[in-house]
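A single chain comes next, written as structure tokens; it is the form predicted alone.
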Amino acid sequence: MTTTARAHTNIALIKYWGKRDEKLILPYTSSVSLTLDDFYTDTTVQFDPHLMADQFTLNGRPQSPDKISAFLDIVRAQAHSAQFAHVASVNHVPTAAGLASSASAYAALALAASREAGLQLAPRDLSRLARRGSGSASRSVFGGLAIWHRGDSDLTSFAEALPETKLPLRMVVVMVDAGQKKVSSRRLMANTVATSPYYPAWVKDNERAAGDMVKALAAADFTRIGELTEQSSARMHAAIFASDPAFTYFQPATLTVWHAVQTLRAQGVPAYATMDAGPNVKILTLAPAVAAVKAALPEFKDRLLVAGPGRAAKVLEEAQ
């Protein structure tokens, strides 16, 4: 048997930054995200009794299976199996766009591997499994809007879908710099937790913001949704900047985009900026305003991507 699954990447509106348990990937704070439609990973898994070790290809090229094997060990333990697997993944996520392909990758792997191993996991348990590969993958199990509850254990830290909104949400991704990050998000995340004097305050504020975001989404209050999105990102990066040594992902062009977003709002265009671990900016807006957002960024016209809400992870094919 082989099983192929697809999962879409997501953007955190209320951020996840910092683990209080590295092994279980338990976050310090809850987060809220929007799954995106055009960016996804397809992963095929086949357990093979003749294999002596796991095999992994990404976009057709052989890769080290170490991280994948560690994740598959969790699946094997749940399925009471010792078989190794062929894993083939194809990413349909733009390289260096700051779209966290690990979220779609591990959500797709979690679904394909668990099904191939004979497990029929409920969405909550599939989210918990995906979390063990990448924290943000817990949210990519679901389509549209999702909340990842921080919890305090493996059982209580999971994501779940939020009710659909009538708002025509769109995310405009601005590719400020396609180069490799100077500092990895994993390394910087740990350093922020360990050294930033602002981090405890950010955790407290961000947890409150997650609850406020759920209310704003339920009320379809785009202004409040946008404010919370921009605040969560700005405050996360403030905590990062206050780390020791001080560091920021911001580049001059990053600030150019932020200022353009502020100008758009002053003109009545619904637009709010957010960033993850990197210099690229995502702009949360509404479908009727996409043209105005793009027109305000002529210097980036060839480096703009537009996405809407994406679907939940799903099995594409199960074959003998």
The other form holds:
2 protein chains.
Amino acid sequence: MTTTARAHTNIALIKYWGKRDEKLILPYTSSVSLTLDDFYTDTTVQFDPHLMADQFTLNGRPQSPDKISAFLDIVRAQAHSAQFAHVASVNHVPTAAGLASSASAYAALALAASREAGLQLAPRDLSRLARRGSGSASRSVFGGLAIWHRGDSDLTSFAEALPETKLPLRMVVVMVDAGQKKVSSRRLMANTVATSPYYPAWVKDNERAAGDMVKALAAADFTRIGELTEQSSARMHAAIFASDPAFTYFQPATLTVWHAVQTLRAQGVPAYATMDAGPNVKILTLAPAVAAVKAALPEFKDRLLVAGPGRAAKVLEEAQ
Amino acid sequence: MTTTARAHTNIALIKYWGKRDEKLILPYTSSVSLTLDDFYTDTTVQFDPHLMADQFTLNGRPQSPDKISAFLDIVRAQAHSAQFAHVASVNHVPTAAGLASSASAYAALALAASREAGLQLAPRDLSRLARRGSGSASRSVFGGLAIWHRGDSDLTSFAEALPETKLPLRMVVVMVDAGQKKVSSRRLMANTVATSPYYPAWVKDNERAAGDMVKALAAADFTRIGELTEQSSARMHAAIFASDPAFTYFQPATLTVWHAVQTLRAQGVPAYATMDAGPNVKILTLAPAVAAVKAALPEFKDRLLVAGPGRAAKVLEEAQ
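I have the form predicted alone already, so could you send the form predicted together with another copy of the chain?
Let's see the whole complex now, leading with the same chain.
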């Protein structure tokens, strides 16, 4: 039997930055995200009693199975199985977009592998499992808006769907630097926690912001949603810049876009900037304003992607 | 009688950002600065019993005397005088350099006006007086390196000279955006204090850094001096970026230079970046490395100024 699952990537509106447990991936703060429709990973899993080790291909090419195997060990332990697996993933996330493909990748793998191993996990438990692969994957189990409750243990740290909003949310992804060398976000996260004098204040403020965001979403108050989004990102990057040694993901063009978004807003266009562990800028806006946002970034016109809310992770196919 | 005094501008290595008393200009943190030789203000003061109001010219052009008058009122109160004054200032600080001319301006005015009014202020008291015009002016009373002790009252908040260092310190000023519209730093300072969740941590950390800097200067440990310089600046700007609304003085070219400095250092060149209330970058380095710093910034080659330690404020001329 083989099982194929699809999960979409997501962008955090209220950010996740810093783990209090590196092994269980328990975060210091709760986070809130928007799952995106156009960017997803399809993953097929087949357990095979004849295999002597896990096998993993990404976009058709064989890869080291080390990370995948560590994750599958968790599934095997839950399913009381000792079989190795064939895992084939296809990423529909443009590499240049700099979007975290680990979110969609581990959410799809968690769903395909658990189902294939005979487990029928409730969404909350599927989220907990996905979290063990990559923190942000806990949120990609759900469609649209999701909140990852930080919790204080493996059992209590999981994401869940937030009520759907009527707001026509859109995310404009500006690829400012496709060729940027990747810096390990895991290592930088740990360094921020260890050395930034602002980290404790970040944790406190971001947890407050997560609660405020849930209320703003329920009230469909886009101005407040946008302000909270931009602020959570600014404060995360400020905490990172205050680390020792100082570091920033921002490139000059990141600031060009950031300033353009401030100017757009001064002109009445509902647009708010959010940045993750890379130089690209994602602009949260509403469908009717997408054209104005694009028009304000002429020098990036060939490097824009627009996405709307994505669906929950789902099983595409179960074949004998 | 007329008195002319000269004072040099200074760059804070350990930053000053935020007042706990707006009127007396008492800062939340101590700061450490380097006074620069090439940038200074010459100010001539003449009290005149026939004047009905203060008169003020800057670079030969008449200006509103309002700010100057408020400052002269403090001098008049100390000297038990009621005479108005002619004040003529000439700024030898390139406008495009974006250096705070208020530091040299109020230090020169404090010296010329107090002397002209018949006061012979001790350096500490001259620093306290200059502080009332502009916080950073308290440091421009001294040459070379100075520390402004935050204190907790008008009497205890003053700058004093730090021991001279044998290090051949140089500051390379990179004018990244000469035409930048000025944003009121006084207002932004107050907004950081009021809204940045990182401000309390900034105060605590920067006060620690001021103490560490005094030790690093005494030890002539340039690596440590540079690290503390870059970190104080990064953390100040991070605290500003975390304000509500988010704001940054950084322009894209600010980051271009910042990243270039990181690259220089990775190549073994002793260079550290510091930014103030504007987009320009000042690079702290040592005389033998100035050529390497300049060579690393070819696109700014016509927008570089190099300065070394400046002298203390002094009276140039007292004429009948």
